[in-house]
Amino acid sequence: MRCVRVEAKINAKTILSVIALILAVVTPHLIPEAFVYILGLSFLFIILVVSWDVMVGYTGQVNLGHTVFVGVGAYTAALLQAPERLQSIGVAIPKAPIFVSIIFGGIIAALIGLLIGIITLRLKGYYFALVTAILPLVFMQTVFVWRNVFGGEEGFSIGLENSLSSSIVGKYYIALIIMVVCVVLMLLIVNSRIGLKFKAIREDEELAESIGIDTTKYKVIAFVVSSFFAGVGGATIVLYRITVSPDLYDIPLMLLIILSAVIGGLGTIYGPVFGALIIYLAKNWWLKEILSNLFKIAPIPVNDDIILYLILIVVGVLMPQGIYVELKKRCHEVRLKFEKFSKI
């Protein structure tokens, strides 16, 4: 009976995932290109949110500097596509193929994550969170100090010829493929034996140490994995929109990542995917249209950020474990009621 239930759960998730993927494939033919562009960016935002969940949701270590790795991946890919900018500091490298620059963005982010992780992940409690909260501000200063290379406050364009695709629909499908590959890989990692050790650390770090788990080692592994995929996401965003700027290091992006993961449900992968999609589209599409229509009727002193944070408060009070976990509970309750009814 237990095996049948497990298979039913797996099949349900698989069926829903396939349906979602089919909808994603056909959507560009049903909506205007402007919305296709936004939806493509939302797929890349999903990578950022899920990669943050790998660290925070599965090991319980609160990383408030995740945008460091997004920015590092973004600027790495941008400079590999526009290597002439490095000539001002005496560095000459050839231009890299587009997909090579995406991988390099992830690798450089992972190496920096490894260095930072080795130094900081021996800290426990809120100290690690405080240290990581400062990191985006430190890295952002490099953009302003070496503005000839990084473009300063405005950033720089890598040129239309270095885009993921010459068409918006082409970009959309590439973003979709990269998102699916990244999410599947992260799902495999957290469901592996390594992922079980991540969860052990999250549940009780001292107990995990007492049974022989090298907690620092596995926290560093989680941090490197999280950093790699954040770098891949940042690199792909730059190649999608063909510009790079300090907004990929910035605090508002970090807050949006946290908001999406918490609302979706930490430590679930599926929850952050759902949360990221809803929050990104709300921020860049739905809420803007709703508020613009409301302003025509009555000048209400609110903006999209206020509404999003109000949603976070409501979800935090009514569904503290996130929407995904709450939906699972509701479905479980419905199934139990159905089983009781069928026995009658």
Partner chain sequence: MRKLWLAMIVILMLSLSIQTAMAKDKVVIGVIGPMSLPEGQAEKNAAMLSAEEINKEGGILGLPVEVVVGDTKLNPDSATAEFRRLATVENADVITGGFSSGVMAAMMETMAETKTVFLSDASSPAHPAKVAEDYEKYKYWFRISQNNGTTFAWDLADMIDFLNANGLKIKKVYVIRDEHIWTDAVMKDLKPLLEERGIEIVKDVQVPKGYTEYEQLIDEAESLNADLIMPILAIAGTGDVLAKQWGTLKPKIMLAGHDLAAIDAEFFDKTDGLANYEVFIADGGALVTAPPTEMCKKFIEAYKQKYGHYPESHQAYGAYDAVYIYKKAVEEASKAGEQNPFDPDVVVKYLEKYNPENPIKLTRTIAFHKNHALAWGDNYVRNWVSQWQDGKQYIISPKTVANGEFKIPPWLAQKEQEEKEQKTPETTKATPGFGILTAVAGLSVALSLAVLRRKTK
Given for the second form:
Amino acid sequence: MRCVRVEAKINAKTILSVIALILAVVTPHLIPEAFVYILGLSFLFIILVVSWDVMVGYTGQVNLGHTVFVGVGAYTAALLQAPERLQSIGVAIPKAPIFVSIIFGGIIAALIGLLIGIITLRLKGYYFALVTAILPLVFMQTVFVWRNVFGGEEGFSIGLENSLSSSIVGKYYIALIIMVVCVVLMLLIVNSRIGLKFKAIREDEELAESIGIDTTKYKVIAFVVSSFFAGVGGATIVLYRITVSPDLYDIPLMLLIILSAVIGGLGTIYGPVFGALIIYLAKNWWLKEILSNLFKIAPIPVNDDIILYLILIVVGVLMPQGIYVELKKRCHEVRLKFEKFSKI
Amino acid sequence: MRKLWLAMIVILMLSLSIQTAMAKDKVVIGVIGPMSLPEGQAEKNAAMLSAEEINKEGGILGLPVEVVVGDTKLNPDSATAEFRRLATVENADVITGGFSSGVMAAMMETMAETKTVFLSDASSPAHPAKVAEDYEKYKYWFRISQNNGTTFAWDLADMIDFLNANGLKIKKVYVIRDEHIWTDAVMKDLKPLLEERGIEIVKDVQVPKGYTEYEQLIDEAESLNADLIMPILAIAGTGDVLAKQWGTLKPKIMLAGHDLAAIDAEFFDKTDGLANYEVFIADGGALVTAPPTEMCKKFIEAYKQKYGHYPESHQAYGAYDAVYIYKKAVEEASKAGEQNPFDPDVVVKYLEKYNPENPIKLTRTIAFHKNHALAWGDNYVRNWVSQWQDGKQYIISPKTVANGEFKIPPWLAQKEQEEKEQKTPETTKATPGFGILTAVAGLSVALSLAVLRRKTK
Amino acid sequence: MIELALKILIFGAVVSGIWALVASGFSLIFGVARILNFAHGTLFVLSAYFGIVLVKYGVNDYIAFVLGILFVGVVGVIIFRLTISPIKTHEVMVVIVTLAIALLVEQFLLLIFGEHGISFPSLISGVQNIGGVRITNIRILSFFVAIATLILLEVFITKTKTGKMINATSQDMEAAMLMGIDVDRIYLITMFISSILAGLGGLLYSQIFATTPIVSVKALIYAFAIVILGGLGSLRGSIIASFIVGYVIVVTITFLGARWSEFVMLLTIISILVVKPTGLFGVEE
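Form predicted alone done, so how does the form predicted together with the partner chain look?
Let's see the whole complex now, leading with the same chain.
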């Protein structure tokens, strides 16, 4: 009985995914280009959120510096497209093909993730969250200190001819493909034997250790996987929008990622996909429309960021374990009550 | 659940797309800028004001004018998305605004893609260079708010000449500037100009955004015997802290330069009056207290009447002029019998007619160079030399627009005297604050002693 | 050379004083309630903005100064009651929520006051000349106020009854509860003290420099960096660490240039953490 239900669940998920995919494929023919552009970016944002979920939702280690890897991937790809910027520090590398630079963005991010992971993940508790919270600030400073290379405050443009595709619809489809590939790969990883060990660490680290799981090793693996995909996401974003700038390292992006994952539900992959889509589109599209209409009525000092932060605060306070877990719990309670009721 | 959401998204998108398919019944002006900053607000307010005026007079070629607003958030990502929205969803015929060179560089790519006339702000010479390099691609870009960054060097050199002609002896300059591309360009041009004048740059300090430790720098400038501290600050955002610490320390060094913060009409109050006597060059060629044209005067008054305060920043003049010059260009095009006077390629052709031989007088005298940069000079737009004096801004040079005279800070005037009197030894005067200081110091020492004594018990 | 050393000594000391105030507040509430309040920097700027608004409406400078500090004390308590205490056990969610509060208030202040700096009127003016180094009186005053406050804090915690209860709670919350201490009340009192320390720091800062909405993030970064450097929950550690950070910054500005200051500071902290993960004076939990 139980088996059947699980199968049914997978089927439902698969069917929904296929429907969503078909929708994603036809959408660019239905809506104006400006929205196609935003929708494409939101797909890339999904990669960032899901990759955060792989670390945080599956091993329970809260990484507050995910943007480090987004930024490293982004700057790597950008510099591979504009290698002349490296000449000022005496480094000469050839210009890489676009897709090679995406992979490289991921690899460099993963290497940095490996280094940071080895140093920080030996320790338990706060330590990891604390150190990762400082890291984006350090990386952001590098952009200002070596601004001949990284372009400082405002970053630099890699040139229109180096973008993913010359048309917006082309970019959109490439973003869609990259997103689907990344999400499927991450799904495969978390559903594999390695993924089971991640979850064991999340549920009870000491217990996991006692049954012979090398917890540090698996935490590092999760971290490297997470940073690799964050790097790929960051790199693709740069090639999509043609510009790179320190906002990809910054705290607001980190909060946006957290908000999306928390709203979607940690440790579910599907949830963060959905959360990322909703939050990104809300931030870059709906909220602004709604607020600009509101402003016509009354000039309140409110902008879209304030609304999103407010949502994050409210959700965080009322459902600190995430909406998904909370809803599941509530549903369960209701079902229990219902069962009791039906027995009577 | 997800299906439902996606369906909703699609429906929303569809309903929005229907709007775009209608025929031209209005002229849409897009304003894009950082809407949480005074620069963005000024651009939006000024454009709205001009649209209101133009609609009262019958619109542009009989079509009503509508203003739509986009927010760059000083972020290239938001900026390009918003630019694209204005250009393709709102169908803006022309977009004005900008602010910040890097954001501008990103938006110029979107502009080239969408072929939208863009009357912009931001001062980096890289932007007109792009127009010169690839004219067909970037020709839709014009700079209307302010001059090319390279002209700031001429302004600064002229400012030093003016100060030297009015009682100061500037031989050594201590430069404090933004750690940013725009000041690199200024410095490159400024160095030879100062060399020509036999003026030495004793140090060139670059400060990051949000930097505040100016006291140390002022101290250093003094030990290097500098005569002038020259800020070239906009991005740092802390010109007020520099002015404040200069006004408190009162070093025997003049403070004069390109300090964007000083243009703010409330700068004096915000620095608690310590910015008194700071000399600055006014970006964008107009100051509330000294409008260079009749139209400018009227504009400032109308602005004050509509919004209850003066323009928040000089970008207001640029945005206001942008709408009017666009109107002129379209009307000229229509008069000349162009089939579609709103066609961006046509508008560009007619905007280019306002060249240095044929300037147009709006709130400032506007003319475009071949690379679409704004013409610089006493007869066009330039950064006038101005000074804060007892809570008011005055333009002090050139004479043609000046409404005040340069005043040497009293503690500097003292310096001239002292030098004449063969350097009398300096004595530290006890200030009333010193009493408090010693009291607090005493108190803290006593307290710590008490604590220590109890501990040992 | 001696003058240079003296200069570094003096400038380093006065910069450190204010950061010590802010960091000790941050450390205090962590030590007692085991929460990281990322809205601490927000309290730092709010006191100055509130004070400035009061002064604009004609309130006496000194009264505005005191009211500004008390105001953030109350704001801190409200933040704690409404958002932190319901989720106290989810440590990381506390970080996320308070960070969101910080950014929310920053946006709000940007919309109302704009990005340019505003100053609280200096309570004293003038300049002192100490061994050839000129330094403003307000900086010297800030230094002494900071030192005096920190000493008062120490006295309060070690000598008064409430202080002792705070200390007990920070050492062992459950034992304190068993002893009959109303832990929730202690949390609120600690939050109030922590907030007014930030508020005092903010008001002093806005007299020497100027307050902008972005300063809140800067103050948070400094407080946070200092506290991890000194060791989480160690009040003395964070005071010593703030002097280390202050001197690192001043030395960097003097020898390497302004643009390197924050980068070098953060690198120093990261490298210390790599060698000694618990910070300089932290205890293993």
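Heads up, when I say rigid core I mean the largest set of C-alphas that superpose within 1.5 Å between the two forms. Residue numbers count along the first chain shown, from 1. Everything numeric in this text was worked out from a predicted model, so none of it was measured.
Comparing the forms between these two forms, the C-alpha position of residue 310 differs by 2 angstroms or more, with the core used for superposition.
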